[in-house]
Amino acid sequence: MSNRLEGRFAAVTGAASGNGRAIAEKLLSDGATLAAIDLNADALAGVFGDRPDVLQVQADVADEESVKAGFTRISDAFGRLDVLVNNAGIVKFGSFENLSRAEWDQVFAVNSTGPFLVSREAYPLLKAGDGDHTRSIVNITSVEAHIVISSSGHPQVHYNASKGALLQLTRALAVEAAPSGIRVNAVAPGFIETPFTAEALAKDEVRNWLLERTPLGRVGKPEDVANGVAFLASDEASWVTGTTLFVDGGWTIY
């Protein structure tokens, strides 16, 4: 347990499961007070119970009014933010020739537009943050924002494109936010054991294929992602902005 985020206020989207839950728990263990945001209010309650250091916020990151209402609650409760983690995302699979406009729009709404809406509503609270410390936005992208691995048997042009858009949002916002003392970075996970990947990783041929291409020889854990986020959120990364931290076991070396 660390106290490097003692006295800080943080918000994490998609906080009720997978990487988001691990990130939320890591920031809490580092001393932050947390706004845990998720579409599933019951899941939030199941994870965080009645913890006094957690504000549970039910919100749909793809819905503008829902995001605004959620951040009104956060503003009323905290008055400021020091850390925002845009983690909520969805994965869809399907060949390009059979890809519907509705599915394309859904993936972009959550993975790209969602972080835009959340960051825009959080921005005034981040600007009002603790001036003695750097403030930070961390976007969870993917190795698939940088490389295309659809040839592995799970075509997902829309997912790749949506995470690529989030990467460019990260870089562009880092420039605009810098004069306000707000750093903007990304964590790009490789293959992590989460509910999203459970079905694929349960297949021996898929798991073996991944392990053969991962220099560190194992599948990632949500805690690996959370540790990277905690570093970027802290003053230890006070001169780091506009960049991506790969948490992929070396996947992108090749």
Ligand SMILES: NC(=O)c1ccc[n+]([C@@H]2O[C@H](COP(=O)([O-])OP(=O)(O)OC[C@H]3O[C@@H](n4cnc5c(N)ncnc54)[C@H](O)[C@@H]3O)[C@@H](O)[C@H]2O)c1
The other form holds:
Amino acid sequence: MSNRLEGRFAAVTGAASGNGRAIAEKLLSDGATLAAIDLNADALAGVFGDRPDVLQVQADVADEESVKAGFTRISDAFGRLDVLVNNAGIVKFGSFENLSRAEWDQVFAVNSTGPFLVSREAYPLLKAGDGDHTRSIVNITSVEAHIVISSSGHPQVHYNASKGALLQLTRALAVEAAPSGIRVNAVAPGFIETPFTAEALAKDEVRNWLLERTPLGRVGKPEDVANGVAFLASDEASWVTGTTLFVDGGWTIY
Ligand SMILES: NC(=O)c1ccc[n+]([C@@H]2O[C@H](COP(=O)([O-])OP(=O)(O)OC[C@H]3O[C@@H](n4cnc5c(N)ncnc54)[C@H](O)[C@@H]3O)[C@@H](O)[C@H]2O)c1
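Please could you give me the other form, the form predicted in complex with this ligand, since above is the form predicted on its own?
Okay, now the whole complex, with that chain kicking things off.
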């Protein structure tokens, strides 16, 4: 716990579960006031209750009108933003030969188009942020934006491609946003214990295979991801933009 985000306004998508929840809790414990955005309003209410430092925003990041309505509420409540974390994401498994157009579109809509729509609505608020501090966007990509772990065991070319698109969105926007004092970075998690990976990690053979390939010898926790995000969101990273922080226990060394 620190007070390095004291007085800052942050927004996190997919804040009701897994990595997003841990990121939200970390930014709050570092002093930020938070807009917690999620598709699932009941889950948001269950996690954040009636905390006065959390604005609960039910929105679908893949739906332009829903994102606009959500950011109207955030703008009315905060007037500016200092940190945006694009975390909401979905995973689907299916072999390439049988992959439907609908499923491809669904994965891209949430994982790639969602961060575009959310960042675009957040952008004027980030520009209006506290000029004494750096402002930043952190995108949650994946090691699967860089390498392909799973295509033999549980194929997911659409997930890999959608995270690759988010990686390049991160790098391109970092260039465009830099003159406005806005930094744009990514955190690439390896396997993290969340509802997203619960099914895979419940299988001993998957868990053992994973541990053999992970130099640090354990599965990741959502708090590991949150700590990386909090660093990139803070002034300690004031000269860091367009980069990716791998939070993967060393998986991508090999
Ligand atoms: N868990 C892992 O091992 C892992 C590894 C690498 C990357 N990631 C990435 O981390 C992010 C979060 O994953 P997680 O494991 O915490 O997943 P999760 O399923 O536990 O949580 C995802 C949250 O996002 C919300 N959400 C889903 N679609 C949404 C939408 N259209 N609009 C708004 N909210 C939506 C869900 O309601 C849920 O609360 C994802 O982007 C994922 O790709 C996870």
